[in-house]
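Here we start with a single chain on its own, the form predicted alone, put down as structure tokens.
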Amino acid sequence: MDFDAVIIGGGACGLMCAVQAGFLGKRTLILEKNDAPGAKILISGGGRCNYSNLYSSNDNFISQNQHFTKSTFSRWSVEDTISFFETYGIYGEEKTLGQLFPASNNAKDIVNVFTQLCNELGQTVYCNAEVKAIKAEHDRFDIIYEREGEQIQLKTQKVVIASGGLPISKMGATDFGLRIARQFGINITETAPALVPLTITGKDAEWFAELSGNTVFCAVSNDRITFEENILFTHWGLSGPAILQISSYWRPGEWINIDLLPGKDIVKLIMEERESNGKKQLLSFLSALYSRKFAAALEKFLPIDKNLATLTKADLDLIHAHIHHFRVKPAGDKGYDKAEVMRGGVDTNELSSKTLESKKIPGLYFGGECVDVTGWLGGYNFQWAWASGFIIAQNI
């Protein structure tokens, strides 16, 4: 009972929660399963950590309750994130589509801010500490954890579950947060990998595999949303930012539409070109728009050996259909080990939107990825982690 709260998980949410609690004069203990805190922070963005997004808003998140995050983001905004890190020497540089990275391009700098602040504020962090059980007893919790071969029991009045989601198992990810929620009768919204590459099987698989390594700027859509970014062909199917984005909205059995030339009209471009160069082959024309390898691969669908002048209306209709409405039906996804985040999680209807405390179990809080709040690719999930950690800290 020496701590105001025990935080399970030393990732983005848990670290922010501990630091913000420390600013308020509260003492917390972080129990982290790995041998150091911030494991997922360190690998994010290729080791550079895309720690927020300038354009982050409630609309960039998926949840069964689309309005749940409004209260949290109204009290911890992108500006708050920027100000917090600038106070401790981390200045952001904007990359594609509002993505913020540390000017140093080093994720270690982000983690160091939290570890140093925890030390200065007297917040305790135990690493290699795996929680085995949590029991609620009257107005307190009993936590049993193992550390250095010893099993330890402690008591606390407040518990924060900030243990992340199911991706990525090699970083120590488990279903701990979901198990604890179920143990206390808290509903779980169905979970699935999100921001994850999609697989292609069957007769088209070889065509995709042969294009492995090629990227194309596209508009990828389903009947719910559209993303304009690069796609990447892989040995197993499709990846790249646009595919990762749409994967969060994709459901097994659904088709996705790929516009291979967004914002332009392929037929109009062909008609303009053939007025001055009707003898040009379609292959040469397409090679100016895409890589030569990708243009040549379109032979599977288009008459690329024809000259532009000899293309019929039927040919032009075919070209328009395949360039602007290239339809793909993924077989599945690459699973949690290749996913950046988890979709679904602790049902937001089970939590107070103002405090993130369980409505059923007083003193039990959930934040970060284990909650049914899933952000887009590009720093949005970190913004939720910082914000939820801040909100919980105000209330423990």
Ligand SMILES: Cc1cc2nc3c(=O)[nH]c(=O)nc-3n(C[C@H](O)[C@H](O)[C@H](O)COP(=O)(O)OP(=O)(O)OC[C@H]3O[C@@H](n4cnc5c(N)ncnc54)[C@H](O)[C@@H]3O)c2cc1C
Given for the second form:
Amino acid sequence: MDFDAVIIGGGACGLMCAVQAGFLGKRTLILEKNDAPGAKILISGGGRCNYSNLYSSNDNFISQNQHFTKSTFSRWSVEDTISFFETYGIYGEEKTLGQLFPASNNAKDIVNVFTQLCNELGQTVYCNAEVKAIKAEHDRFDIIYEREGEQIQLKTQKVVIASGGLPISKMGATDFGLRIARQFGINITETAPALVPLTITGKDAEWFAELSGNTVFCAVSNDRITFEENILFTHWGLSGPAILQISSYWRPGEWINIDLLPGKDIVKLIMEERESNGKKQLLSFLSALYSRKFAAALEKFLPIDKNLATLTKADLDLIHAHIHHFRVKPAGDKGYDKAEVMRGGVDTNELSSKTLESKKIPGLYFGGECVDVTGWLGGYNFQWAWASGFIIAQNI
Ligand SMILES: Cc1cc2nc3c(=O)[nH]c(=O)nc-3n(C[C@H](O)[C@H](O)[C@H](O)COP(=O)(O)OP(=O)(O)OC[C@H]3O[C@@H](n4cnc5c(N)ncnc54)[C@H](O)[C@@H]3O)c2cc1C
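Show the form predicted in complex with this ligand, please, the one above being the form predicted alone.
In what comes next, the whole complex appears, and the chain from above leads the way.
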């Protein structure tokens, strides 16, 4: 069969690419390793799929070339994502911070849109089809894939690498995109797990473990960025949205600053309280701000048994330091099996920002997570996957 392009990977980017190419009358073949397309869409957002973000802007993406996504997002915006899904009966509901979920709360509805459209548009999807190799021959590519124990070879002029990133190998994740880039001499920026929980080891580990299950609203920062959201204590360290967000900006060996009372001044609050209630214990004062368990755990650092009236200047300085500048040095992260995305990937300098085609290898396109474009937590990564799939479809 003749296809205008072969798309490797039937995830968010590959599916959008096939559908948009279909709208333009182009025939594509998706080769997907799993037994069904859209595995990560199905598990995303806790099975509800946070499919875009109302406030998405260039600043919500990390890339060595911070301007690279501008061209893509100018041609496929959040409004385009919203109206695309609305056309097929999926209406978005904002949960928090602009995060859009289908009103049905069911990620399956998103995948169904693509499988139905692929059918209607005559786009071919082969599942259980793992691509093993790509060879370039003059102006064509030889794709070698395995399906039902058979090794099959096909020729095509255009290949779309939409094979995702490294997180969660049991869901089909492979290093295929990176391998192909290397094979063709295309540079890759350093890759690492991102949107990932961070681990704490050593003498403080037990303190964190004992607080497992507690959440605190914080401002978590390093010298590059600050996120105000919850942190979650776990048996092995820290998780929760604020930690996942900062993890994408964290490098091993670095400290993270946690303001446990963002936007307020703990010393000022104590001074106000002690005017009328000097006999109040610090523990009881802190318990009004945090869970009783967390307030009690602050005993490790603060004189929580003292009355507010008896706190000295040195005590107040200590309290200020621990509440507003609680510093942690994570030992590491939980790795690709717990990460939502991969940071880094195919160097954007190697791709045309207008078409996402390799500058070195005409006919070879890269989209979605295998490219060095990493979104924040909150629907941004799907926004990039849909947008990059759309752009490639216009150009294959
Ligand atoms: C637990 C979890 C929750 C998430 N929740 C959200 C969320 O709510 N919102 C959000 O924006 N982002 C979320 N993400 C991130 C989002 O899922 C990814 O950014 C997005 O799926 C990337 O799309 P993609 O098409 O590039 O890759 P993928 O969706 O990963 O698709 C790649 C496909 O390629 C296939 N493949 C790989 N190698 C081969 C090969 N050699 N041959 C054939 N097929 C191959 C894989 O099986 C896979 O189906 C979440 C991620 C995880 C892990």
